[in-house]
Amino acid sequence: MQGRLLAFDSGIGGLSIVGALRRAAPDLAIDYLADNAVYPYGELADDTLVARLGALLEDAIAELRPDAVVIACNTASTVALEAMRARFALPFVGCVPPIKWAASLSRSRTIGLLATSATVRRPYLRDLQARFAPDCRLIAHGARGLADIAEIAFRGRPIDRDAIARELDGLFGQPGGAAIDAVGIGCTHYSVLLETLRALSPPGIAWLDPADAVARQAIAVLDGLASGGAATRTPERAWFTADPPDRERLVDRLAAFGFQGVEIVAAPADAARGVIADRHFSR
């Protein structure tokens, strides 16, 4: 199809929504930012990190003119999402935890949820499981060490199968855990982990990684666009707001994603105080 998007994360996480859409759409014109300066999204304040975004993508948006922007990182698309579609004319398309999906699998009617704290914290979640899994009990936990080891698997290094071992425990070890038959994904970094967690978490678990469906969406936006999408297909870039770890291993795996390289453009230095750094993206 035509047409071209931005997908962007605090880092690698966002390219299981990215290779999903390659799968989909294998025409698609894909930009992909990640702001690895401040990674984790979650760790910052969330008035900061609107204000940030609101600074990144503007320059972002006029310089690689997508159709539309596919927030790829849910603590981001719970802050930020509905401040980025009032600020910006395009589309933006945003992950959720897939509470809706675990609730119309479960049999036990106690779903789970894995996501970073941030996630797991806001009021967001519960106003998703009060819409769209009332019947369900909830049991979620903030895995904020997994994103970390996210990163590690992505370049191909070794990870710390007992750590994650110990993330699962933090979800399956609370009080009616046991019960738990469907658990979803709350942070796209996970979806490198998913074979590990599938086979270190009790039989039986349906895993839910909602890439597929975020692709199907942003696909869908684009087909409804009266422009029809760009017809032109300029190079692909992957830009990072800050020099990568393991920089050559992670240039290898973009590969696979359809991008050659990494561009480094500088971020906002302090958005929240409007005092912007010079940046400058290109293609």
The other form holds:
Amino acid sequence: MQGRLLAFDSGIGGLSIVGALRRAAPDLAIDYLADNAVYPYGELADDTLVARLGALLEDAIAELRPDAVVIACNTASTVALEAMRARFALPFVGCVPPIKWAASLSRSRTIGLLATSATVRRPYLRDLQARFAPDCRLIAHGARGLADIAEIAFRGRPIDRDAIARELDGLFGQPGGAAIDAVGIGCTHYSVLLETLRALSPPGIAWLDPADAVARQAIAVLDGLASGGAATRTPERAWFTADPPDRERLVDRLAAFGFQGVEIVAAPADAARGVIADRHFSR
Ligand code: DGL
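The form predicted together with D-glutamic acid is what I want next, because the block you gave corresponds to the form predicted alone; please supply it.
Complete assembly follows, chain above in first position.
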């Protein structure tokens, strides 16, 4: 499989999808963009996020010339996927909370979702349930702390298991939560914590990580492009919109995903505020 993808998220979360892509299509060229200057996306107003993504992706697409873009972030997908598809000519693949998958597996007909509070409160989620799980009770928890813990775990640093247990209690402790038998991962960051989530939750829960499915969808989209395969013009890079915390550890871990080092690039909104970056995407 030839071609070039741009995968992006607010931080390291989307690397779970990059990992799945690397396994499924090792020859694919992938650039990764982490908009960490405004992490977490889950706390941004919807219109702020849509405007920021439009400007940032316009520059990134002009510079990196991907064949398709993967919004490797549920929060950004639920609010901005349609707007980005309308704005740009190239294909966009997004992440959808795996409600349909959970409904297909659940015997108790009570399914769970862990996601950011933004994803949990959006009407998009209720629409998904109405379409794909109308006979299920959906119990969702907006887990503000988990993405931060995932950023730490990704760097191989010790994590606060009690804090994870508290977030799990926010899900299983809700009325009816004891009946949950399938939980969807509705934030790409949480993939990093999957083993710990499983270990700290009641036995017999199916934990559903959509990373492989998103990767398969991206590959199918590239397959369908007449012009695919132009791709390996420039080295693959991991771009961050601000100097990331614990940078050395991050760089160590990025090597496993095929990236050598990080490049700091100013997002248009931040460049206008005079934020220092190694470079700007040129137009
Ligand atoms: N990785 C993002 C997601 O999938 C969430 C983290 C954030 O709030 O920025 O929703």
